[in-house]
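Just one chain is shown here, as structure tokens, and it is the form predicted on its own.
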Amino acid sequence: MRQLCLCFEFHCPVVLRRYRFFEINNSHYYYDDQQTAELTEKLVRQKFLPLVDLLATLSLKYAQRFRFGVSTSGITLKLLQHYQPYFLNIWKELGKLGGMEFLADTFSHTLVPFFHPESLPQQLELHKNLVEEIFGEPPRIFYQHFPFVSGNAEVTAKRLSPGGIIAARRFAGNGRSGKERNDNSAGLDKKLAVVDQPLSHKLLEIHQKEHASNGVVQARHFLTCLEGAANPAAPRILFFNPVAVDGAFSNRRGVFWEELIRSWLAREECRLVTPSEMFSGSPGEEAPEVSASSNGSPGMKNFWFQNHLQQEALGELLKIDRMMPDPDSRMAGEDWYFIQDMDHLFFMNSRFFSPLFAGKYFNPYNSPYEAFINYMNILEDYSGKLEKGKPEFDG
């Protein structure tokens, strides 16, 4: 049986306001509410709603045979609750059709727990509670979107998510030898699956080009790539992020998905599975062997701490996280979860200002340095507030 696990990512960033140096220790409100509202509305209208409409259409057409996973941060759900509650209602209606499963994730869209895994339990608990509150069922499979950096963090993650872990990339080994890592994480790979990054990137490339007249041809070509897997018995895990696609998620882009799903399900030996089904298998069947190949380098190359501005800002974030006097304090301030969104680090990457990115992706700043100064001012104020006493919980 050939299994395909499709996962769709949804993320809305919170926009920070222009926070000046003289406001430090005088003003503790950090957000540009108008820009955040406008950006959230735009993302819902142009990208999220068309994709959810497509998923609903496929769910109705193929009933329980169309199955998929969803990844979203708690911060995104909070912003949707506040600014676009009608979209959450539509999303909940999609859930009632069956086949949709949420992945466990950090409450923030953040790097912090992957450097300080002691903060991971609180992040996962907040996220689980919010998903269950909105959609009625808690997530069971953890999506590890960034390699862990410190200690035996992968073992901690396995303990917190016994259902299994989907990793964006293979665990980097945390600086230990391969033998030492294997000794300390025995049995981990039985519940670890890795995203097929090359095919996920190919999905994005197809949508970037938007071959309006040959979406069917593109789908058939992509299906050929799926069939060429080195280990056809291992489930293939694909992630698609509509925010990464230029422009709106148009109906013409949906042609590709409709043809891909139709062609895949038309084959008797092929099925779509949710993340938890991928690990557990069907009743009466043995659990499938889950692919743990890296599909690329396990290195730490990324967009979030390539330059010295990002590295300094991340260092300050981690310093603040270490200042939390006890685990409960991590749950105490909603501000902390909003300001550690890794998009704030993304804006400090000089690539945002290259012709490839300029004008295509939202960025409220005119330069990486402006993004850095604004963010560091906010972190300095928050750090000072934390030193004076625990921040009050707003939510």
The other form holds:
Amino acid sequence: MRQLCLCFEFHCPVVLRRYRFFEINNSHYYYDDQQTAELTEKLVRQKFLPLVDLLATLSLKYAQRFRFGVSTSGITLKLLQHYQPYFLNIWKELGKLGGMEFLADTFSHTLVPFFHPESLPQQLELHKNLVEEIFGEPPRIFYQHFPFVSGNAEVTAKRLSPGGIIAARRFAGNGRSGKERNDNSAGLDKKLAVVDQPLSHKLLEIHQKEHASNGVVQARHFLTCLEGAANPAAPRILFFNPVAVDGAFSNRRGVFWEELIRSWLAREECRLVTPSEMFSGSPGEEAPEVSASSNGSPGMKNFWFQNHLQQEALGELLKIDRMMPDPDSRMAGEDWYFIQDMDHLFFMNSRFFSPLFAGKYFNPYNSPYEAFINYMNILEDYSGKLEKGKPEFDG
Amino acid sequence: MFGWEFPPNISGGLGTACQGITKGLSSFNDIGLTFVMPRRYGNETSENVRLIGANEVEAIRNKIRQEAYGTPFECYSVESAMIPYVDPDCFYLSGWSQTEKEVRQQKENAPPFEFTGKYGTGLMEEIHNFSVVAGYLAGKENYDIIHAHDWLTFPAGMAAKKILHKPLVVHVHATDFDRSGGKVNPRVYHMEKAGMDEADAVVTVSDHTREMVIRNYQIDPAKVYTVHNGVEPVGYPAAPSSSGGGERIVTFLGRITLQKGPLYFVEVAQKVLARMKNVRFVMAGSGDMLETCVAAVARAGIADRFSFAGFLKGAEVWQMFRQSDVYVMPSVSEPFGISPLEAMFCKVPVIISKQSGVSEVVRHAVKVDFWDIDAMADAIYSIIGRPGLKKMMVGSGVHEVKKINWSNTAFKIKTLYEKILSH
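Return one more block: the form predicted together with the partner chain, after the form predicted on its own shown previously.
Below is the whole assembly, all chains and molecules, this chain first.
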């Protein structure tokens, strides 16, 4: 049986307000609420709503045979709860159709727990609670979008997510090579799968070139690519992030998905699975494929902590995290969950000036320097606030 | 090619730009270049470029005297902001405070005309006489292209075109709108517009200036080309700023005139010094707003943290950059602005106004609106206090500025010449 696990990412960023240095120690409010509201509304209108509509259509059409995973942070869910509650209701309705499974993730869209594993349990717990509260089902499979810098973090994640881990890439120290993996059929490594990045990128490319040809042709071409990939019989995990696609998620893009799903499910040996189902294969079934070409993808380091700006900002984030004496203090300062968002590091990217800079969709800055200055002012204020021992609950 | 000044005898960016362009053009084997300026001092150096000072053209002095002032252009003494590039010598010594009557009396008693190449009270007269020299030289030799830098030499370019019947390129390094803060002198405007109207092509140093030329002078956009300036690599290695763990230096370097926004720099200093004590602000330059700035510093109570370095030339400029931790250019209107590029060469992070031409070609700088003192102060605070920012700006800035050179500028000008000649 050939398994395809499709996962869809939903992400809304928090927009920070222009925070000047002379406000440090004077003002502790960091957010541009209007921009955040507008951006959330735009994302819902242009991306999420059409996508959820498509997923609902496919769920109804193929009943329980259409199965997929969803990845989102707790912060995104919080923003949707606050600014677009009606959309969350629609999403919940989709969940009731069955076949949708949330991936476990950090509550914040953050890198910090990958450096400081002690904050990981709390991040996972908060995320799990929120997903369960809204959708009624706790997530079981952890989506690791960043390499663990500390070995303890990896162990922690495996302990906290016994169902398995889906890694965005084959991170160093996160498992063995593809060949070794296929030979391995037991132990914790059996519970680690890696996203097929080349094919996921292909999905993105297809959506970027919306007008190049029609969706049916593109879907057939994509299936050919699936067939042509190394070890085509192995389970395959594909991620699709509609936010990374320029423009709205239109009906024309829906045609592609409808044809892809129709063609895949029309084959007797093929099925769609949720993340949990992929890991619960019968004994002797092949472990999820580690894409041989995944190393060709840009390194994670290149996006979030490649340059001096990012390294200094990350250093400050970790310093603040170390200042948190216990989980209760983390709970006490909800700001911390918002301001550690890794988008803020992304805006300091060395590729900022490249026309292909993906972050432009959210990006409120004119240069990585502006992004750094603003973010560091906020971190300096927050750090000062912690030093004074007065974290405030701003939620 | 006609220009008003040439290094080392300069009072602003015009001479530096002329040197960069002539040097770049002279590297092409198929270009023979003659650069004519009002006065040659003998200390100018330029390889493969024939330099002529109008003061050396003895043969026509009598002609100038005979013509007196019966010319296509009226001659006026200049007393106000119509003067484009004010060097300290001129500014303080050549009679800005004189009344018109005094100037007239001085003129009557003056010895036979001499070219100075400066911007004093006889400027209009000198501009006219320079155009007579241009016509004389044009009659002596043949040239394929006439290229005139800024309004001071536009009459010269037009005179040469009249004799040679060859294409005229006028190069706009600044307009009177930039210099006067909007209070344009009608006579200067008239000369600028006449030159641009007569030209076969108008070169502007930035898109910012191009838009101004099209909008304010009603010049056909089809003949207006932007060619950004470059920067000459520093001839010796620039050491990182000297301050280390001690006092940090924030520098303003330029003419202290309305155009350069010096009062914004004082306001920024006040904001930063309210939070940081180990910082010194240095204003280097001279100009008609110097006294105003001194008074503003005193009023703000920051005189102990604010220095006026006076007008700097040559090596003094590089020395100043090397001692700086941050360079700020808060210009209200800056057609281009070469000095931030020089600062970047010296590994100094720069903060530049968005209303500058240089902001069109530089990425690795903090760009702010000239009036946004909060943003400027914020950037200074961060550059001084957060090492990652300075490291990144310096590293990327040096890499970037090496690509912004006069060779590229010259190549674009040469391409333009070829285009004009092919028509």
